[in-house]
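Okay, so here's just one chain, in structure tokens, the form predicted on its own.
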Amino acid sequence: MPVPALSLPTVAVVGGGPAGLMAAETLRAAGCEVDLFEAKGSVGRKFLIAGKGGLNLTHSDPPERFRERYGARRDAVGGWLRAFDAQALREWAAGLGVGTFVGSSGRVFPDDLKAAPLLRGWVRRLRESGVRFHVHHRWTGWDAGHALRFETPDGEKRVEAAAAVLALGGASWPQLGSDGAWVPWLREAGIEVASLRPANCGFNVGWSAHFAARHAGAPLKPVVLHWRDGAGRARSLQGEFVLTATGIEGSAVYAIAADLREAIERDGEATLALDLVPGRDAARLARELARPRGKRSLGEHLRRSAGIAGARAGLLRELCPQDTLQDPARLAAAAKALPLRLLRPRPVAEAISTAGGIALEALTPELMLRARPGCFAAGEMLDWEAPTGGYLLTACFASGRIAAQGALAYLRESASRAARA
């Protein structure tokens, strides 16, 4: 039997993350009737989890450096940011009564470091403005007449909208709603979608059972990572990361995850060189390690002579041949550039974010799907990526605004055409 249709909304926004909420706000502020559909029982779930340890809203980088964080998509995302940048995002938060500050790393946080008050205030303002929320509405693609289809507790429903904004997220943290289930539906509609891959993710190493049991959870800070980027250029970064039962994860790893992932895709593996003792050059370290050991164990000798202990010493034992461990010069060289072979990224469901998604070439500059006029897309479901540090959220907010503005322009042009007819 035919599926009942909901009353015609002016614009349907599908997805209740930052991109979808920003699209809904922009559309409603322009006078549109807006219906927002969310698969889960409440909106902003991933936003709340991301802010659990202190919401990193954006970054204080100057515009040109900020733009560079988006790699191959820097020009496209830079265009979004010209319309809604980090400062605009801070001013927007202030409009919700949420002040922000710049931390020592340049990252920008709410004054109270929390996501929940900001989200509550935002949703309340959207409801008061007239945005209609429909939770437990899981989008399942289009019907033959291009109406939006939803699974709901009351059965399947379809929605015919004058325009729509899709903001369904990627495929990381699927339990919060972004499960990537939309990929085949868009491909079936003739829309180019790059496979979703993990970004800002950890990597498998293949530790021995002894090392994993002893050192999983141990942080390494500071440490310098050396690697080669996609162009083959030598790069280095000082930061910190954590040893896990399966490999490594943490901020320094996330910052270079795209290069590491691409190296694995290209070569079958990637290699990091770890400087475990930044601040000591190899010659000095070799002299310190060449001091007589006496009856001390290797671990005690490393600790007393060079301050190498705990997980750092464990890494040397795990990764160095026995003859290297007994040769002070070779051991010093290893401590300054310890090769760590990465086998594969952790699964996309564990990643902080995803790469891949709707190809930007399949969209107009206004983020309308070329194959589906009147349907726009925003947020992490588009094919771009960025490291953590506020860059992800900023681009999600900005793209939601751009998509909404595109939808407004489309509606105005449609009305103008109808008036001329």
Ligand SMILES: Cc1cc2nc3c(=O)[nH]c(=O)nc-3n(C[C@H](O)[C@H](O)[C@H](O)COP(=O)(O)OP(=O)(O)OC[C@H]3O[C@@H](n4cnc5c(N)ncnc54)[C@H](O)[C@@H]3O)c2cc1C
Given for the second form:
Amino acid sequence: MPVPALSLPTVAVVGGGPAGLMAAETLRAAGCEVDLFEAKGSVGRKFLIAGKGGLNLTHSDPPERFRERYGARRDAVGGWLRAFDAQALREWAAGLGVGTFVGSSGRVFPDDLKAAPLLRGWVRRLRESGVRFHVHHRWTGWDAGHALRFETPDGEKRVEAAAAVLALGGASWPQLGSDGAWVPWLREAGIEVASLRPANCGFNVGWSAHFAARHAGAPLKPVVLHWRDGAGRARSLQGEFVLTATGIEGSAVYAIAADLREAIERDGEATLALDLVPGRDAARLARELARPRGKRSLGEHLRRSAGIAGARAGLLRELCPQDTLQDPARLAAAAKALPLRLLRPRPVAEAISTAGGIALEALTPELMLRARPGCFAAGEMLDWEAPTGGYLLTACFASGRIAAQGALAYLRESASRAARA
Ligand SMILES: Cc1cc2nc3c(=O)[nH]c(=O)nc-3n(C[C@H](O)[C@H](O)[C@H](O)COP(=O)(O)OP(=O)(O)OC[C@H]3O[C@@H](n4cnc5c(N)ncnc54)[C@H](O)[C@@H]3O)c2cc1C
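Output the structure of the form predicted together with the named molecule; the preceding block shows the form predicted on its own.
Entire complex below, previous chain first.
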């Protein structure tokens, strides 16, 4: 909808990640004065780190499947995506001179796989358009009125803005700026915030010291993971993960981390069944392992007769009782469905992203805090989660745009109310 020719007042955007930058861009394009406040000395630090592994901007899933990635929040996030979807994101990147391609997994990456050129070009364009950046400005809540309070190198500052967009991120990788310190401040202001929890995270297993010393860092690929989802349905996924000193992490684990975390919250632990030999069916494997072993050690027998070696053989030794290891039929069954007990998720600070955050019920559909008219919120600080695959960034960008559009509508409404009075 075109913005009526009003002289729009200043909007404060707090947090310079993808959500905040997108909000700033949308507000400025509509003619607002925009001040962007960032706690760190530069914006977009997590976005830059996301680029280290080959920035996965979005995904080529069809819209229906894309929405499903947001689980219980599919309807709300789906609404944001109607305003700014994967295709819009790719066109937006192209507008910054960054082409994108669809990888073999369906994931979408910038042509050069990097985040830095995209971020540099974006920040330059924002500055040129007139967005004012204030780095080393750490928001610490509201004062007794509605002013935003900031810690700065020059002492505390208060900012009165006609509207504000908070985009402070979650609590993963706090060294990059998003530390979740805002949770109590929002709760004190009467805003419902679900506890921040790890998403796309590793899990603790409690390996023996011997196993951890020998196999930490070993990748397992391919492997099939069997587990039960929140509704108790049997699910399975083929993929890869890595053994760590404390447990497991990696893409296949992240993809199912929400179900595993919830099982641990509900039952105190979660169990995965690992198929260590996806290429061989159980009957063939049992036949192979039943071949006479002679004087060969178990490790040698596993390797020669069934191709099970290294970390896979190590897992069988670590997790199977002696009588299973000595019985070919039971050993074959274990190799096809090895129970792995997960004790707890790794801390949120290590996770790729954060579950929990501002309850969507505490927000209007335009992402305004019901308890704080004129204050909007976007990005990972809201209570939704998704697996890796570009779904995180896409929802952050889209919600930044929705919050900014909400702020614009709020300002227009306030201006016309003032004009009528
Ligand atoms: C290692 C890693 C790899 C990732 N790879 C991908 C990927 O390939 N694809 C994908 O879709 N997602 C990926 N993600 C997730 C993605 O980066 C985040 O979901 C996204 O950056 C969140 O955007 P945001 O704007 O909501 O928050 P953030 O990017 O966290 O930005 C929030 C900003 O707010 C600032 N801030 C926080 N508190 C305050 C305060 N009190 N005052 C002022 N400023 C404050 C922070 O310093 C930060 O700059 C990855 C994450 C990690 C950690």
